[in-house]
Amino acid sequence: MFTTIILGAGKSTRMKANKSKLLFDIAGKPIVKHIIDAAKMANSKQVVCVVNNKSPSLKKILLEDDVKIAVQQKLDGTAGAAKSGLDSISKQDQNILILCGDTPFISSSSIRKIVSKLKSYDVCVGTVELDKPKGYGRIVRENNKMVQIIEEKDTSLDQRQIKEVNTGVIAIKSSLLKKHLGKIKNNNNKKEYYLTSIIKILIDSGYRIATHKFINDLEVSGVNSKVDLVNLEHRYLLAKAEKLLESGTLVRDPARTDIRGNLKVKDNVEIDINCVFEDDVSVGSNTRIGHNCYFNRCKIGNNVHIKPNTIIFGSTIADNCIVGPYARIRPGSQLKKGAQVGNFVEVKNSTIGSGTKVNHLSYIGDATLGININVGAGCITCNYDGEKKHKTIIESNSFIGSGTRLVAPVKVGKGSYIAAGSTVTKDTPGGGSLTIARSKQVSIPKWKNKKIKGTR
């Protein structure tokens, strides 16, 4: 069992924004949300986030995620932040994991490995080797054993050549943290109380210190500016797309494919350029996805063709469907096997039955369509009366002529034919009947001349 303390009380001045950097979205969700999810996935018993007094938006998102909030009243360094987090924990006879609030891509597997070292050691420090270690505290070793962490501003010229650096990740027994935090001094260039100073204190006191060296520096790379944010996100998304490509999915350009959530892909899938995947998305076998498509919380079946510029959000697309181009499938929608939704068609909270086609310039909202229906171009389900939504039902084997308006609540009986341009306000009988609901066409001769005379 362990508790995670996320240090997030910094002012985020280098972000040049009016909010905490922990709230900036990266790879589909806020920075702090990535860290919280990793800690919880690693079975952290409790997650505490240390914030400052000027973070109302951050506090809100933390409460929504069941994270305990600790406020660092005086921003005097990371040791003070750790103390604020520690003081907010009711039981202090447990292991503590301390994470920086600006490192979104730490993995749950690395967290588990670090915390597990507390079975044999009193403290575990996360480290990583960087070709360009500028800006990081250096790990000083003697006889291959870590003896100290020195902040860069306090390093000598020789110490600056060290490539192994501190990541800010520390696993420690809470009793030790509580006992020795007060011994940290601020005799450094910035006059701050560095949490890293506790390591030398513990070493000098004879405690057992372990290190965990991260193989991938992406896990512990921090966001201090918007430049960092963009560059780090690019690295992360490129790595995910390349991994998908290596696993057998044809990703036409990994640099132009953004997998911001959890994407599960089966065999023989092709993904064209500029596609974005957010939250949980699954794609079945032999499916082709055209360029410029967006997917969020959706399930795509086998042998599906998603044409370019299509948006699918919160919906399920069954096998053998064709969707797009320029289609928008909104939450609560289901396309059954072999359905077709074509160009500039919007579907919202509706079921499109097997073999049914809605191919051109239509809006289908709060509707249930049966099997083998043809919906002509420009058809609209008028589902909203200004106060509430109503249901449209079109039963199987019906034909809806172009330009039809179905004013809900309404039911089109099985096997109905609706004449083009109709405004249907009553249920139709079906059974091969034709419904015509449009005004009589009238032509007024010489109307233009009469209009001109009337305006003089």
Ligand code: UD1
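Numbering follows the first chain given and starts at 1. These figures come from a predicted structure and were not determined experimentally. So that the term is clear: the rigid core is the largest set of C-alpha atoms that superpose within 1.5 Å between two forms. First, how it differs from the form predicted in complex with this ligand.
- In this overlay on the rigid core, residue 18 has a C-alpha that sits less than 2 Å away from its partner position between the two forms.
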Second form
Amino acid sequence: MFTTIILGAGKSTRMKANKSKLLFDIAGKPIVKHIIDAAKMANSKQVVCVVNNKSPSLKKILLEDDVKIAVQQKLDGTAGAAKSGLDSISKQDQNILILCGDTPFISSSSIRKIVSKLKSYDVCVGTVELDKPKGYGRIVRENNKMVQIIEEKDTSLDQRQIKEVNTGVIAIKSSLLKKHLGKIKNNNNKKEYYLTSIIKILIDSGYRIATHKFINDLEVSGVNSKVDLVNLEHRYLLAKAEKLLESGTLVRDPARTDIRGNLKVKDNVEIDINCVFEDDVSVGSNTRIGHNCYFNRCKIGNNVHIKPNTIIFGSTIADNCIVGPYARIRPGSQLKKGAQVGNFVEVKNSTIGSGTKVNHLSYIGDATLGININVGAGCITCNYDGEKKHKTIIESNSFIGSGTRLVAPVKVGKGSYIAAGSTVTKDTPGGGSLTIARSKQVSIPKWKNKKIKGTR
Ligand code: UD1
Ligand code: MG
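Mind pulling up the form predicted in complex with this ligand next to the form predicted alone we just looked at?
After this comes the whole thing, all chains and molecules, with the earlier chain placed first.
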């Protein structure tokens, strides 16, 4: 059992932005949300986040996630932040895990390993070897044993060459933290109270200190500037797409594939360039995805062809469907087996029945379409009367002529034919009937001559 304290009250000065760096999205969600999720997945009993007084939007995200908020009144360093976090925890006899709020990709398995070291040690410090350690606190060892952490600004030239750095991940017993935090001094170049100074204090007092070396530095790379944010996100997304390629999905270019959420892919899938996957997305076998597509919270079946420039959000696409190019499928939609939705078609909160085709320039909103219907080019369900949304029902085996407007609420009966250009305001009887709802065509002879006479 342990409690996680996320340090997130810093001013984010290097970020050069008007909000906390913890709020910046990386790989599909805010930095802090990645950390909260990892801590919860590692079974943290409680998660506390230390914030400053000026972050209403950060507080909002934390509350939504059931994270306890601790406020650091004076922003005088990470030791002060840790103290604010600790003070907000009621039960003190427990293990504490401290995480920096700017290292989004820490994994729950690493968290578990570090915390479990407290079974035989008093403290465990996460470290990592970096080729470019610039900016990080260095782990100073003597006879292979860590003796202190020294922040970059306070290092000697020799110490600056050390490649093993502090990750900011520390597991510690809360009683120790409470007892020794107050002893930390700010006699350093930044005149801040560094949490990292506690290590030397504990070593001098004879406590047992362990280190845990991370193998993958991606897990503990921090976001201190926008350059860090962009570089880190790029590395993370590239690694994810390469993993998918290695597992057998034909990802045409991993550098141009952004898997920002949880993507589950079955066998024999092809993904062309510039596709973005957010939140939970699953793709069935033998499915092909063209370039420039966006997916968010959706389920794509087997043998589906998603053509280029298609957007699918919060929807289900069953087996054998063809969608796009340039289709937009909005939340609450279901395309049943073998349905086709083509170019410049928007579908919102609607069901498109099996074998039904809506192939060109149409809007289908709040509608239920049965099976084997053909919707001609440029058809619109007029679902909104300015106040309320209304439903359109088109029963199976109907034929909707091009340019039809269906004014909801309205029902097109089974086997109806609607003449092109109709504005349908009443239910149609179906059964092979033809409904024509447009003004009769008239041709006025010699119109041009009459017009000229009249205007002169
Ligand atoms: C910190 C560590 C450094 C480590 C690096 C790993 C310290 C003193 N230094 O440096 O050893 O290598 O992380 O990424 O701990 N914060 C507060 N209150 C404050 C100051 C900071 O809550 O008064 C928070 C920040 O919001 C941030 C975290 O603490 O999330 C770390 O602060 P940051 O300024 O990023 O420290 P680094 O210089 O990266
Ligand atoms: Mg940092």
